[in-house]
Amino acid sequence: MNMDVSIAKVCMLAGKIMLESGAETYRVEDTMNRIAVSYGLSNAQSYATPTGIIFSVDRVEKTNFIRISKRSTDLHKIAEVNSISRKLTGDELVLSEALLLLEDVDQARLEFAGWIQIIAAAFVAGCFTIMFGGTWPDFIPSLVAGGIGYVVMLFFARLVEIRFIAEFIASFVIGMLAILFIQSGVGVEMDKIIIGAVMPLVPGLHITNAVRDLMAGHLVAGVSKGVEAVLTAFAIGAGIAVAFAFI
């Protein structure tokens, strides 16, 4: 395989994994450029957006493109790619070994099991309720509503490709559960229960990445991620509002 093609393939695969795992676009471009420069490619140019990566090694060479259709949050994969990148630029790995390692990372399922995510989401919901001024009688209702809401979100995310629909239905279920808890005398403050229970659905990473990309001068990526975060917040708010319509 041509050496330039191999370097470009490693750069594109590293960028693809990082972008699909929730990394900032400026970090993706920086990683790709560092790998290319370490192998002596002249004028390496990379351009990443939330939905695609463009990479070329010189002005007159062909341009490589990868479309990013699925995005999630997987910090383990980002850390693995960063580790491989450092070893590659530090001459601790050869290109063929790096490509094999990246392909393993790309195929691996490094995220936590679903039941661990659900338990974590439930406790996050309960703890946020207390942090936002709720009382201890609101802890259990928020824990249950947050856990069930996260289960609903995971279930519908597998059925429907449009993630906002899964978030809308999950927040609707959380709203209905909070209403049922208060009407049955379990819990004290409905608003505190709802606020805590929806926190596992809030796109905190998207908001953080949008701000960091904007501050780094990546206006297209920053605005795109900001709009995505706003749409998610709208879906959560709409689900709760529809639940209140049943009172």
Contents of the next structure:
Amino acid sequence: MNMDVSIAKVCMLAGKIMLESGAETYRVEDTMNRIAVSYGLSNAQSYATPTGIIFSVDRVEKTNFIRISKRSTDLHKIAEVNSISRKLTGDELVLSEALLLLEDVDQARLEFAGWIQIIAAAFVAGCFTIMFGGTWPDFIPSLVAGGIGYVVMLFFARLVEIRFIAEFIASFVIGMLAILFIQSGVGVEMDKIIIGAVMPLVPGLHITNAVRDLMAGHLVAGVSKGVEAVLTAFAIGAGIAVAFAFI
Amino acid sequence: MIAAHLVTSFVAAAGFGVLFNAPRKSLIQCGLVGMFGWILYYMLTDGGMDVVPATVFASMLVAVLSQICARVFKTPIIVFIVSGIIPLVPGGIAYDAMRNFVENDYYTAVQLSAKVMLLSGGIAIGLMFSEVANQIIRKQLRKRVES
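Take the protein just shown as the form predicted on its own and give its structure as the form predicted in complex with the partner chain.
So here's everything in the complex, that chain up top.
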């Protein structure tokens, strides 16, 4: 009985880290069930949504619940949890060791340093301008606008709890910068500059995850993630639209 | 021109890997997956194919490459799929649609929105197709091992 409790603890912690890092819910449930099955629990039940996980080790056992309040994208943590669960199901790890490792991953801050992220965002913006048919004179303006837009988003994301506000203000700044660049004669096509510069903010991961969840039959999770993606896209569109109102 | 697309799509996909905090050792693979997907899309549309089927084929290629990378490097497939699919996501058209809405040109805006839906569906179909193919192949292999 005591044994079951710690299995549940490992499963819950693994699921929590994966959901907070932006994994697809069907992968979260799959990982939790695999860990449970490797310890001989054949009827483990798990139900993950983007905002919470429900898990019990058997049909009529006590049910555990964890609420997920903050979600970001951290592929590194997903990969770490995946390798821990792989070792756990392959009998290379004892349950208590796995719990310690998972707690380490949960506490760890594996992100790239802020300035690397900003440089990456700037180059993503510049490159997308070229890929979407822009010309080389638009590369630098888009790079600058994308970088500054990302800085603004990081700053306001820390300042305000509501994520959509940060995206709205960031895309507003991008719109204003693009207008300034065009009016001061730097850059050729405003459209191409804006399209490139907003790409680091676009919810591409949420769209693909929502679709993959829907296809795996997780209708609740898929729809709610889809709505989150649409809201983000709307925030970006509205930010640009407000910037245009100043022309 | 194609050289420019090769370089920019590699940098863009790898850059998104950094933004999504992909493991450092898989950044190069992320960039390569994104690059191959985008180049197939670019060549197909350049050759006169419609954007929707081109997106389907490109996302199929991305999914296949991601499956291979996931198997070889023992990393969850989502790491490669996300950065590989990003160039194909119709961000530009979605923005265009939104802009036409704001400028009261609903006729064009609705047309573009429909295109965004079709392209997202195309990405989904591409991903699903290769996942189904993968499952069928694995089932066949297992049967052969058992018999």
